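Single chain ahead, written as structure tokens, the form predicted alone.
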Amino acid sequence: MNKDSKITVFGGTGMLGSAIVRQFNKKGFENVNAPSRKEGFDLLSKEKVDSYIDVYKPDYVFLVAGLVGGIQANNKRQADFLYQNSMMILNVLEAIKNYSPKTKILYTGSTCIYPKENPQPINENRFMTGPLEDTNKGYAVAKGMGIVACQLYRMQYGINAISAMPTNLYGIKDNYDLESSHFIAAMIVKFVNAKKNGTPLQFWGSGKPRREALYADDCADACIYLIQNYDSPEIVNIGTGYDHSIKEYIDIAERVFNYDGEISWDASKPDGTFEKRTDIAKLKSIMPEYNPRGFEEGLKTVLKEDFNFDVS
């Protein structure tokens, strides 16, 4: 990969993949294209992605795009999670066999696609060995479907095509929604609410499931080495290697939003899988240096750039 090199983020104004542009701007490389809605681009459109990759004719592409979201809007559209995030990896895929072989794409799944039930830490090998979470069946069984294709176009048509698998991520441009938004980001709107308008604090569940959550940068880091460095049909994960339980996490928060109000639980609603953890081993045979940091300094950094909150 050269500076000049010919790249494409597609999610690119998204949370990982905005952290893949920032990260290649701050590497010096000059030809880095994130095509948007805004601009009229559309991944569920065969007709526009053909377009793009028969006239842009990208060295690399990043499929980092996605329809995402925490437990509620993964269990409320099953059926849309499956079916757009489908597409977006056929339509690609299907571009540049035809109109660009020589593009190298890495293709970024989820940590979802392992069953419910594992033996922890969860390696690349667990890979469609048992049922998946019902809460979020769809998206797991998309980006299931995801990595299945990325090996058949390699290898049928000879695509280098790559895939990582993401675990819990949080960072600068995260969905801040909180009818959509993944845990950690659901939890950091809850605790800006609740210091600046005194707006109560309640969350989910029982608050003992653990879960990892990796700063997008570390992972945006470690996307781009892989596909300078990574030339394999196998999965690999992208993770911390460590976990907190959710009620770590808030205590986490507690201490540095300052927080000393009260906090609630409604059991009523699902903890999800227990617990999620992934085994990071491959990844550091690749990536000796990986070394991703750790939630309080990357919330730090969130609260300052994403919702101007001085935590010092």
Ligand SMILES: NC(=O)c1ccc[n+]([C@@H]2O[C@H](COP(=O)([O-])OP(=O)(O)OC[C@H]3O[C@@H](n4cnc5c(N)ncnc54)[C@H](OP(=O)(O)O)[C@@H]3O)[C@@H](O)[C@H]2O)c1
The other form holds:
Amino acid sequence: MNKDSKITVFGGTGMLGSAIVRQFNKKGFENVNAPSRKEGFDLLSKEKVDSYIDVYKPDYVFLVAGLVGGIQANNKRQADFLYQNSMMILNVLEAIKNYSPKTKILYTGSTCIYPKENPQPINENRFMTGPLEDTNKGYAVAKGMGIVACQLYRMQYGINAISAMPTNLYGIKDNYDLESSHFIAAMIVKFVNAKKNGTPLQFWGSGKPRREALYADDCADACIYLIQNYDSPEIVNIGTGYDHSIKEYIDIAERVFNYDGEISWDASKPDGTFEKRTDIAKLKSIMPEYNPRGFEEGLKTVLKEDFNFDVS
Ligand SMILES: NC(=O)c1ccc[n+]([C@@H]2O[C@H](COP(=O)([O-])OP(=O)(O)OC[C@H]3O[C@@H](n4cnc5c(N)ncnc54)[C@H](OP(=O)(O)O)[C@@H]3O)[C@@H](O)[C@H]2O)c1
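Compare with the form predicted alone: the form predicted together with the ligand:
Every component of the complex follows; first up is the chain already shown.
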């Protein structure tokens, strides 16, 4: 990859995509393109994807677009999550095959592709070894299909497609809509509302389940490293290597927000899987310097950038 390589980030307006664009801009890359729906580009339109790849013929493509959401959105719109996430990767692979077969593509799946029950930490070999979580089956099946599609286009057509599996992400430009957000974004919004408006703070379940949370810019660094240094059909986890309980995330947020009000727990709401931690040994073997930041540091940056909230 050179400073003038033609790089396309599909999903460049999203949390991970904008972090990838930000990292490239910081490093002085001159030819980074992020076509967006606002400008009329749509990954669900085969014609638009064909025409873009045919005209632009990128050297590198990051497919980090997707229909993405938390448990509620995933559960309510399973068919939409299945259809849209499937069509995006198929349209892009087919266009690359037909119009620009030398393009290298990095596709992001998700750790939701793993079965609902796993030995911890979750190793890449767990893919397709057991039943999926029911609440996000549409998303998980589409993401798993995307991985297999990358492997099959590589096998049959020699397309240089690699797949990475990010764990739960948070960061600048996260989705803060409480109806469709992930846990960390929802927690941040609740704390911001509690601090600004005195809204009572309530969280679901027992607070005991353990989860990872990876800062999007650290995930972006890993994606950029992988597209330059990894060339294999086998998937690679992008996790943190450590986790916290939900309660521990809330304790950190309490400290960062300097919040001294009440916090209640709605024990009638489900906890979900007790533990879900990814094995990052493979990523570390490819990228030894990978060392994602701790949650407190990432949280402070998000509060400053997205909420203009001074927590120093
Ligand atoms: N967030 C997580 O915790 C997480 C965890 C594991 C894996 N991932 C994966 O990582 C990737 C990035 O996630 P994210 O959280 O950054 O997502 P995000 O913030 O919701 O961004 C999604 C991006 O996809 C674009 N997009 C959606 N539908 C599109 C369409 N039909 N045509 C063109 N662009 C479209 C959006 O563009 P608009 O601006 O036009 O909406 C946006 O740029 C996704 O593949 C996701 O599945 C995310």
